[in-house]
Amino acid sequence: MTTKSSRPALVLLSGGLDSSVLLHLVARRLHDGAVHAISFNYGQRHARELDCAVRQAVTVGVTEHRIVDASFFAPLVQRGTALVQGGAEVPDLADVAEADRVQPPTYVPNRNMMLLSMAAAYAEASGISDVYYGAQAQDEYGYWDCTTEFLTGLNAVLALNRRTPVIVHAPLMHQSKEDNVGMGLDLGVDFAQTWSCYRGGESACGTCPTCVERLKAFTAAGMEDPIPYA
């Protein structure tokens, strides 16, 4: 059994499936100390995930939940991603060529580095050494800023801090979304209060890359996804 840390922790919480499972994991199994959460409005297409982030933070009873306005970011990257306002249309996974899936149109240039940098700054100023983000092993496509190499390099930079270096952890990095669904069920995550669809309508589209991956995960776990689909 993993020994719980008595130190405080900070979780990057988008309100999606993976980050919600991560929040419950950190609060229930990894840390006895205060758990903080931080979410970002970086100009993404919709606020559905952020609404879910608020609900998940309340459910877990975090010490503090910060929602940061980073909407300045979207105009800087909208020519290179479909995930922010003003970007290209979100494609169906079926329309993304195999050769493009190593860095698909839903990749946001340097998003994770930027958000983790801001989270690390908040953590350092708050006396928090452990920062967690929900990188996971995508089955259908991939992002370089969700890899072991990225995490190792980022922590090498943060280790240059001369007083209180922050360490970034990604305990779900080698888990599939199916694994995360199973873990979330064990942890009591209310998946009806998570959102994954990139398009953000009243119902999830069921065909964008993250919807396809999410639906496959719930099917493999032998249960129905509780969110509505078109």
Second form
There are 2 protein chains.
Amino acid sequence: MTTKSSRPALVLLSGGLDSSVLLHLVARRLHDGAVHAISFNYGQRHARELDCAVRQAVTVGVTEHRIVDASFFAPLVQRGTALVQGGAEVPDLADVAEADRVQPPTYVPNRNMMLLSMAAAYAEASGISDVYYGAQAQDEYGYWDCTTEFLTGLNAVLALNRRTPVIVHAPLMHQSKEDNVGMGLDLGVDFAQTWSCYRGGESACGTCPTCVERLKAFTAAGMEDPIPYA
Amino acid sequence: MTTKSSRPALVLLSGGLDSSVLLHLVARRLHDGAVHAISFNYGQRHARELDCAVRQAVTVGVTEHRIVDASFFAPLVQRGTALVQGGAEVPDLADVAEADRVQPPTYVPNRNMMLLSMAAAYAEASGISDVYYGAQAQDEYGYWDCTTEFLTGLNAVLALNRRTPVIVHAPLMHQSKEDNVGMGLDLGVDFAQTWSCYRGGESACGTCPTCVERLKAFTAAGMEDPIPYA
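Complement to the form predicted on its own: the form predicted together with a further copy of the same chain:
Once more the chain from above appears, this time first in line as the rest of the complex follows.
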């Protein structure tokens, strides 16, 4: 993209690798206008990712960073996911059968629609038309709410708004995590201040699905992951 | 409908007139299976409607009634709506210009998508496929997120779920509030235990948009509204 948009933007920022790269991309290459960030504590096991979200938002110098307590969400969905407190245990990727990878145990029921609907509500009330989220092309895992079909459908609904429609963008959707590491290096992202491990312990486990993906991406990019592993 | 579904159902229950009629409709005519209800405190001025939700759920004998604290929502959207605490004042219907009625001051930015996405998440995690919400045909007012287009679009997105898709139903969508009063009478709904007034005071104001609609509906149905008016 050669010209930046002068409109304000809102980035859904988890503090993970992908959304941190996305925040830098939006603030440094896509938007000249004010960049806002929004993060949610929805009862995820790895709520420590939010510390990283704060640091990334400060580094980029966002206009406003909202951290929303949506912790009511975990009790609503804990019967259906391993990712939130009170849910089943997070499995090692190696223990997730091929047949289950289409909608794996770490999928959180309808989470992305919920987070994006709150982000869109905040954006609409704040006069922001462009919302960004960090869906990426998934190697090992599949989530229906990270697909082009999901994004297109959601935008078709949001376009029905009669006064202030919001558009959700996912510019990393066709990039692998390896691509995102490369883009993050170009953009000067401090990867030591990003958190992925679903188990949310003191150091990353290295064996849960997202750790495996992350480690593979750094290896492919020829770089050592700067975060500590168990 | 002549045969009832044996599947469980989830009803989005505000405690207002329409969703209370809907709850009775679902439990008495549409579903033989377990009926669940979910209500949200999202910082609405008229949170006292939740007391009515509790009473309606008890009357119908729902299997489970979840009341969710989503009060983080009001601060996110208060710049864009009169309906939540901290927002602009609720206007009298008579003071809302015709041109503004397409998306009036009491519209809450993207509220219905947010509430339905949380209800769908809870339903999915609980093995419930059928979610009901009380959108009705609006006389005086228009909300894009109460339309057939909204419902169709939302269901198109939810249908992308690879394992446990949820369907949202709005069986009152083409009924007026007068129709809903008539249906509620047939179903034995205690209208004294429903709350509509957006101002949320001790008694209903009688002049805000929803009071005007409600009073008109009772008059048309030839019945006196049993709740106290100022």
